[in-house]
Each structure stands twice: as C-alpha cells, then as structure tokens.
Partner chain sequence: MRKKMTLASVAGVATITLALAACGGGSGSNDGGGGGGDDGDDQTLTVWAWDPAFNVYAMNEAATIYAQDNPDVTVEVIETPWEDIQTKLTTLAQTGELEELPDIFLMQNNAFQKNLINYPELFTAITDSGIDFAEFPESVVAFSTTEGDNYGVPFDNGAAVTALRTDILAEAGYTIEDFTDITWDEFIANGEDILAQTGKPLLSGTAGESDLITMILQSTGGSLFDADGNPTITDNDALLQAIDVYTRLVESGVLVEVNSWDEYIGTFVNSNVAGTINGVWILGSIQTAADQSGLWNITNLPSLDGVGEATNYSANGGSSWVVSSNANTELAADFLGATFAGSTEFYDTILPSSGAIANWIPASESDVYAEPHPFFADQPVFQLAVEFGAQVPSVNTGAYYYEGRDAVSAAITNILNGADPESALAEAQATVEFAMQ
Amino acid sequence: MSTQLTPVVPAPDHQDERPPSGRGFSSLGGRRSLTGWVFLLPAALLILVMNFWPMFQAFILSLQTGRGAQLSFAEPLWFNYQRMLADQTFWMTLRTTLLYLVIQVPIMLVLALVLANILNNPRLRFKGMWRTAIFLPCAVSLVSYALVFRTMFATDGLVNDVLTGMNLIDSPINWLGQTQTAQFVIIIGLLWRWTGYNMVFYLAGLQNIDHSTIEAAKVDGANAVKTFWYVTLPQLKPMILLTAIMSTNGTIQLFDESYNLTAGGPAYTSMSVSHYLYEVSFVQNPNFGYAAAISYVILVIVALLAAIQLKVGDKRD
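Requested chain, on its own and in the form predicted on its own:
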C-alpha cells in the first residue's frame, strides 16, 4: 500500500504585506504633526513678539543717541559702546555687582545645601515648621523687605541698638552711609531673602536620591562626611548647576536691593549695574540709546557666565 505525501506549502510571509505609509499631511502621523504645530504656533508667536522683537528693537536703540525721544543713529554706530569704555561710573557699578556675585552666591548656595541636609533628616522634629520658616523670606515682597532692612540698619535702628546694648560698639554705625557697610547690608539682605529659595531645590534633590547608595556607602565603612562628599553631592550636581546659574543671573540683574535699600549710595559705591541702567534711562537726562547699550552688555555677561557654568558643571556625554 503506497502512501501519498502531500507537499508542504510554506506559509506566506506577511512581513512585506504592510500597508503603504501615507505621505504628507493626509496620513495619521502627518495630521498629528500638523495638530502639534497648530498648538505650538500661538506660543511661538507670543515669544517672538514679546521677547525677541523687543530684543531686536533694543539693539537698534543701542545704536542711536540723543535725549528723550529725539534719537538718531550715532556716528559711528558703536558710539554708545565706545562711550561705555570711558564711563567710570559704569565700571564701578559693574565691579560692585561682581563683588556681590563672588561673595554672596557661594555663601548662599553652601548655606542652602547645609540647611537642606539638616532638614532632610528623618529624625528631625517639626520639619514642616522649620522648612516653612526658612523659605518664608522668599515669599516677602522685594520692596517690603528692603525697606525693613533699611529701617533696621538705620543709625537709630534695631541693629545699632542691639550692638550698643551688648557693648560691642561704642557709638552707632552709619551702615548705609559707608561703602563697605552698605555693600555688607545688601549682601546680608540677599542671603536672608534667597537662601531658603535655593534650599527648596536641594531638599527636593535630596529626597530623590536613591537611599540604597547611601546605605551601601555606610556598609563600606564611609563616615557621614565621605558619604555626603562622594555619594550625595555627585547626585545633586544637576541641581547645584541649576541653582548656580539662576543665582548668577539674578545677582547680575540685581536692582531692588540697590534701589530700595541703599539707593546706590554713598556716591554710587553700592549701586548695581542694573540700577545704573535705570538711572541713565529715567533719573538722569533720559538717554535710552546708552541705556540699551548697557542692557546688551548685561545680556552678554549673563550669557557668558551661564555658558561657562554649563561647560564646567555639566559633564554629561
């Protein structure tokens, strides 16, 4: 009896039987892309009109000279920038601003990091109260706190009364009438106002750190200092970079404390460069062209410092 073998027919390969992909905006992907651009366009137009167009106008304005609205293009066009090189008041206010940056920002960030570590302790009691108390100065109006500090550091203010009562000084100090003490008061005000703000960023970063890495360091015999330096701090690096850039930009553009706390005195020695820009624009004979040139120099300084910090601090591939 013979057996008839039935030939095996291979199953058709359906991998090549894909529907042809649509082209243009008639396909599903194209329609989704078009929808995304439609939603993005209003925001992009607002950014263009409200940010980049005024920046372009400010650059054109920096090439003009004149008083008030009577402006014309300068000859040469870079006259305002050339004038800036010889403006001793501009350079003095710029040096003062950089002094605030070099002294205040490192102290503030280190202090914020220390406070965040203390308040991240799970065994600390009343954590919510302490966190709120340290962050609360950030919620106070810039003008309000500057005026309070001005009253406290007045010749007959609270600070002199306390120091005199403790026999630390013989006579009241004119805090706001001397260069070094006026700059010191502004730095103290900045530390009081912004330390809690940066602490919140570090506290959020600490709470997102994988606790197993800290436990592994303790198992390997690392003490608290080494654990913080070699385990905790590297994981906080992106947050430290963020706060450093924001604090640097904010200090370079410092205005409220200089204007409301010391009024730039004595003799411009505590004035920030942004405060000087305001003086050139609205207090002295209005020279909007020169003020626009100063604003572009501030923009370049902020951009350069941010780029340097990104280059040095961000080591990602």
Given for the second form:
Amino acid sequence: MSTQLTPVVPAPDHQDERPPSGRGFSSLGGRRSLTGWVFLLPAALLILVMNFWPMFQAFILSLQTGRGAQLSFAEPLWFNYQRMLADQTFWMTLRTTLLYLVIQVPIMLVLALVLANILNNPRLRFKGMWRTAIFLPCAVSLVSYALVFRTMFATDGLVNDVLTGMNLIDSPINWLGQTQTAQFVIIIGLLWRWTGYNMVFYLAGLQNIDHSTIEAAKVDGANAVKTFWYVTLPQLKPMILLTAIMSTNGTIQLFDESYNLTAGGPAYTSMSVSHYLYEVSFVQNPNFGYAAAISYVILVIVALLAAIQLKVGDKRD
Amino acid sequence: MRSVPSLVFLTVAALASVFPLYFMVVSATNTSQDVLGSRLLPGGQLVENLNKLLAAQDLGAAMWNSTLNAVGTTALSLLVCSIAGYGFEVFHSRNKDRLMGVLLLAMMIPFAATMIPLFRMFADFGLTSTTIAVILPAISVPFIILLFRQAARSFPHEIVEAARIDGLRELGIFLRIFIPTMRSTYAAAAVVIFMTAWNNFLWPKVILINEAFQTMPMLISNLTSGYVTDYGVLMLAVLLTSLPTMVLFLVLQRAFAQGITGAIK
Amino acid sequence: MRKKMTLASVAGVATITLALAACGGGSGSNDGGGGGGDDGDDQTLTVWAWDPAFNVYAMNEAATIYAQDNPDVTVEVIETPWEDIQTKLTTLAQTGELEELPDIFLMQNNAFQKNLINYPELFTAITDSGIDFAEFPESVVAFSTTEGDNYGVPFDNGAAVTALRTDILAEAGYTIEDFTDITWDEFIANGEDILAQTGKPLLSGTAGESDLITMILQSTGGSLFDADGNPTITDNDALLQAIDVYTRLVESGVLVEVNSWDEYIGTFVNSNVAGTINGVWILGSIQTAADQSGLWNITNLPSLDGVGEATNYSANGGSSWVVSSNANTELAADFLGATFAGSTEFYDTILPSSGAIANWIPASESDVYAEPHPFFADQPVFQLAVEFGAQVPSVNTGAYYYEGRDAVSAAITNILNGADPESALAEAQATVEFAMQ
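Given the form predicted on its own, state the structure of the form predicted in complex with its partner chain.
Time for the whole complex; same chain goes first.
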C-alpha cells in the first residue's frame, strides 16, 4: 500500500529533470544521509505518535464490545464488522457519502478548472479581485457558513423568494426537509466552500505550463477549446490527480457539512458516514468498538479510491 | 475562453462566492428578528450587538486562545514540515520515498476514530486543558510536508553544493538559504495551516476541559447552546471569527499563489 | 558537528513545545476544569452548565444565596454547551479520567438514562442526602432515577404549553378559552378555520423531528419504551394516533413544517404563525419579539381523546443537576438541597430575570409566581406552568431515547411521503432493536 501511494506526489514525472548532481548528495556518505533522516525525524515521529499509534489502538477497540467504558473482546472477534453488514443506517450513510463524492467532486473540479482557465487569461483585468472573491469562502469557519446557508435555504428564505420571483417554482421548497433537496444543499455548500481552494491549485499549475506549447498549438490552427483539451489539460494532469485525491479523501471523511448544515436529516438521509460514526460515539448509546470498526471501513475505502485514482492517472501517461 | 460568456460565468461565480459573506456582514448589524427575516440591508445594531456579545462572552480571552493555538500550530508546523520536506528532497533516497508514502497514509485516518485513544494519551501525561495538547496533533501534516518537498524540488541544488563547499553546515543551509528563498511556499503553507488550526473545533472541544481555554469556534457554539439565541449577536461573533483568516489570506494572497505555484513545478 | 546542530534543532522544537506547555499550565489549567472534590477541606464547587442567561445565571444566584449561611463556599461555574458536556462526559468515562469531572454538572433530562446506564461511574446517588424528591413532579424525578436511587435534582421545568397569539385568534373570533381543555380534533377544526380566515397557520415545527409527537404521546401516558426499556414502537395505538394527528396537522396546513430550529423560532418571532406548542422554556424565545408584547397567552395542550389517560399535560426538555462521582459529595448535595431543592427565596430571585421556572413544587406557592406577566397579557404564566408540570403523566424514556426518537422521526418523514404508517413504524422498531443489540 505504502509504496503504491508514493506517486501521490505529482512530480515523479519530473524526476529525470533533476540536475544530475542531485543524486550525488546521498552518495556522499552515511553521515549526510543520517542528517537527512534526522531532518525527517520530528515530522515522522509526530505522525507516528499522533496518527498511527491511536489508529492502532482504534483497531484493538474495533474488536471489542460492551456497554459504556466496560469493554471486552468480542465473540467472535470480528463481531463489529459483522454487525455493520446488517446495519441499514450504516449502508445508507455510506451510499449517501458516495453519492456526494460522485456528484460533487467532478463538478467541483471541472468548475475549478474552468475558472482557473478564465483567470489565467493574460488579458483579464482585476485578476486579484476575482481570485480573492472566489477563494474567500474557504477562509470562513464552518459554523458560520452553515448558519448562513440555513438562513438562505429557509422555507421563506432568499433562495425560495428568488425562485418564486422568477416564476421557476409555484410554492416554496422545503429545502432541508426533504431527502433530495437536503443532499442538494450539502453539495451546493461543498461546492461553494471548496471550488476556490481547488482553483488556486489549478491556477498555480497553469502558470507553470510552458506558454510556447500553447502558442505552437495555435500556430497549428487549433482553437481555444482544442488547445485546452490537447495541450493544457495533459500538462495539468499531476495537479488534477492531486486535487482529485485530496477531494476524494475530504468527501469520504465529510463531517462538518453534514453535522452543521442539515444535522444529517431528514431521517438520516443526508448524513455522511463520518457523521454516523460520531452519532454512534457521542449521541446514541456510546458504542466505541463499533465506531472504530466503521472508521476502519472508511480508511480502507479512502485508500482503495486513492490507489484506483493513481492507477488510472498513471495509465494515461 | 476570453469571450463575454466566460466573463459572465466569472461574475456569477464571484457573486455566488461573496454573497453569503455579505449576508454575514450585514446580519452582524441587524437585530435577531431581522436576521431570521433574511433582511439584506445593513442595520444600526452593530454596537448594540457588540455590547451584548461582550457582556455574554469573554471575547478577548477566546480571541487570545484562538490566536495562541493558531499561531503556535502554524509556527511549529512550518518548522517541522518544511525541514522534513527539505530532508525528503535534498537527501533523497528510495527508503525516504517509502517513508513519505507511509506518512501520506495518515491523511486517510478519520479523526473521529483516533480521538478517544489520543485523548487517553494526553490525559495520561496530564496534558488535558493545555495549549500543547491542542497544538501537538496538528503539527505534522503530510500534505504540508508534501508541499515543501515539491517546493524543495525547484530549489537549485547548485546552491546547496556551493554552500557546502563554503563550509556551511546542513542545518545552516536550511535555515539561512532555504527558508529565505522559499518565503512564498512558507506563506502558502502558513495560510493553509493557520486556517485549519483557527477553525479546528472537535479536538479543542474535547481536550480543553477548562473553558477558560475556550476558542472562537467554541464561543460561537456557546452562543447557540441556550434556549434563546440572539442571531444578530451570533452573526457578529461569526464575522469576528472569520475576520482573522480572511485578513491573513488577503495579506498573503500574492505569496500564497506564488507558493502553491512554486510547489508544483 | 553537523549532527550536533541537527540535534540542537530538535531540542529547539522541544523547547518551544515546552514553553507552550508552560503557557498552558501557567494559567492553572490542570486543576481548573476538574472538580476539587478529592480534597476533603475543599470549599469550592465546580459546575458545568450551558446557558448564561438561564442555568448558569441560576447557579450563580444559588451560590450567592448559599454563601449567606456558608461564607467559605465558592462556586465556579464553567459555561459549557450541552453537546460539549456530553462529549466530555463520554470521553472522560471512556478514558477513565474521572478526576477531571466537576463537582456538579447539568444534564438534559432526555439524555439522563442513557448516561446513567452506560456510565454509572460518572454519578453519585443522592437518595439519602436529605433532599425531598417528593417535592418534585414524579414525571420529572423519573428521568434521573434508576432502581429506586435518585441521581439528579430537577432544575428547569419542561412542562408543555400551547402559546397563542390572542390578536390573531380574535381576528377569527376565537379566544384562549376555545383552546383550553380541548381535544386534538377540536384544535385542528379551530386551526383550519383560523387558517381560512387569517391565512396564518397555528403551529410550526422542524421537519423530520418528532418532538410534538412525543409530547402528544406522553400526554396519554405513553412512550416509545415500556417500563423495562424495551421499544414499543409497533402495536402502540397512542403512537399511531399521535402520528395521525401530526399528519392531519401538516396536511391541513394548520402546522407548517420548516427546515431548522432557527427557522422555527423565526416563524413566530416574525408573526408567520399564530402560536406554538413546546416546553415552557420556549417563552424565552417568544419574548425576543418585543413588538408582540401583550399579544400572547398560554394554555394547556389538546388531549388525544379516547387513548390511554388522555390528559392535557405533557413535557419536552428540561434538565437536572448531577452530583458527579468526583465531587465533594456532602457539600454538593447540601448545596443543592439548600437552594434548588429548598429555597423559595432562590426561585423568587431567578424567576423574573431569567424566566427559569421551577420544578420544585413549593416554589409555585410564592407570590412572585402568581404575578401577572405583561408580555402574556397579564396571565400568571409561571404559576400556570408549574401547575401544568405537576399533572404530566410519568413515562419511561429509557436509555435508548435518542435512538427511538430518531427512528420515529425517520418513520414520520416516510409516512408523510406516503409510506404505510404500520410498516414504517415496524421498520423504526427494527432499527431501535438493532441499536440495542
């Protein structure tokens, strides 16, 4: 798993471009190599202690059952995992989370890509203003944006007023009170908050593209769309891969929007699987063994999806 | 791509992005009743709301706690992650690549799963309700290490060579040459870390048992926990909570963009 | 040499780290949040409560009154939202760090059994502490009692009230009397008439929440759980009838469903509906609409005719004080006994400014409770609330209250979308049974 994941780094393609002398550093002797390891030590140690060790303990926990804090090993050991198979709510929240993933991530990345491309136009004026406006949502804290969105999507709120004003709907929509519309509001919320963030990455990627390749395509008579598709996009691939993996990871672990925006409702139908994990731990009768088992399933899904994305990303090389 | 439609699209996107923020600002100047009625014009309630907020909550303490947590996290995280990213690149080896892969796995661990074991660990060391307990889990972030590692790739290796010949020690090269050269990468990383740390909610809420350590997001949640919520006051608190991160981004945005650009070369 | 420098850098990080730790510890953090009860001589009570205008305020007032006779005792209230208290209690119990507990904490009545059964190690029984629990309504004491032992001192009253706008009623030719001691059938008939004449629905509620249904259910003496804590969601006639009432309310337009709590408050604060049914604590939110002063009245709930006890009384919410297992038990119990369970003076002090209505029955005999309230057209609303509270049927919420409530909420959503009530409830029952495995 770990070695597969190494290429998450978008740059392995560039390794050959490294000056030949670069390789020479590590061969200069054990002492220098040791210095390198010492440089990594604080970061690696912290991740080990703050992430991997608790995760290992969570694994032990996932094999336990019991009421409250009185936990003992389950019989059979995989009881909590077995329980998950029969848990309708778990499957529903997992399906909902995957739905968010499948709909929101592609839309967001395409939007971000289009916006980045527009902003990259050298003739565009007030670039800083546009970029700021579109990025600013991700500086806002989650509680605040949840509140603003809840007010805007209220039954007698702004969104309904505008839609009825434009004669698009006859009667106000109860946005957060129905399954599909509540899921829609979560997706809109995610798009609002994260499109700008991804756009900045694409913008950065675009600025690194060799402009002469684009000029060359133009000379060959390719139009703007074709140039974008055949020249710009392939060069952005490492960046797209990076944002795709980050967004997938973020969406599978989605908690805040589900918790703050819709509170998972109505009837659990907009709840994300991470939010369900929290419910199981802190709202319902606490079942930490089961919650830990759910977290392992989330971990495996994220890792699998990352691996798939990397495979697909590599193939197109 | 440079036609009228793309400009229209850009305008719509920008307005959609900014509108909720406008609503937030306007609501901070309105009464609770007006906020619930979706009033979109500024009101004259700002001072009143501020007075109510100051009377109800220790705003200064929460701002200070949030600042201490976020600045502390940012400073330590920048140091630890950048030296690691630098180490991964400049002392590149196959095994270090493998280690990086393993570290990236940490990105995939849902926090809700590790929270209880993590709490137990800090409690065992008697570190509940301490700033250090808030900061420590947030210092080493795989994504930030990655960012620095990519940025270090564009750091001319000739400079490292030359510095070594000049007799500079490895740490000296990092501190005196790498850090000043990579200012924009540091700015980009600082924005990301600071925002995450400032808005962090779940972990501080669990580990800070003593509410004297209350942070701004916790203060907001306090405002909504009673039987009666004053939405004008709440929106003001929300605005004050969002201001530092927004200002930081506005100040650093040029460097931020450059930093991200540099990192992905 | 080089190695030494790198080590120095690590040491540098460690130093900053330690400095920050010192920073944290410097403010006396490590013992500030926890109870000081371990020490027998300690005369400080640490308390967790969440509403500065309400229970935090009440606790501080109680401290002032207690200090008159016990000048050495100080009370330190730490404002903590309920969700945070729940998270902290769970975390502390789960990690066994009970010494971080305060002496006293406030708990939502609905969550009491869940915590008591899962984490008994957080609580201290106060059955024999001298507090007379018979002076509280039986239905309220039931929340904090298990196997005959008392674990909580009830604080605020959750008695359900129907609050209505008299001006809108008058417009359609109704008075508050027309809504007193009535049945749901009459309520819906009146509501349809008022809606037709004034265009205003009588009620509003958050879609997908079952508060009103559980209130109706409790008014009949029914619950989602039997006395042994087993779910009784299927074959529960009262529940079916309550859901039927709710469906009719929604379909007739007498109750308008909204998205969220904020929006629910907005509906009556902005005069979009003519009233609301909830725990008496909702009066606080109603009074934020200063322009509606004098236009409100309260009365009891409609009854579910022909089902169970069919009373006009129910409850929603409310909270109780808990003496933690880390407390200076004697002091904490004495403190609660002398104030929340024994001082008319105390309740008289907190009532006018906070609207915190007592569960302690002797408090309602005071003149302060009988005073007319100008916002509610000079009705003595506080006295009414206590009277209502004393007549609420006692039911078992059980440890799985939240699971039951959520499952029933899901069922209601499905029923309103056209699902068959009986099969939707069977599904809810199965969900709760699964959770209890």
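Here the rigid core means the biggest group of C-alpha atoms that line up within 1.5 Å when the two forms are laid on top of each other. Residue numbers count along the first chain shown, from 1. Note that the structure is a prediction, hence the values are computed from the model and not measured.
A displacement of 2 angstroms or greater separates the C-alpha positions of Gly36 between the two forms, with the rigid core held in common.
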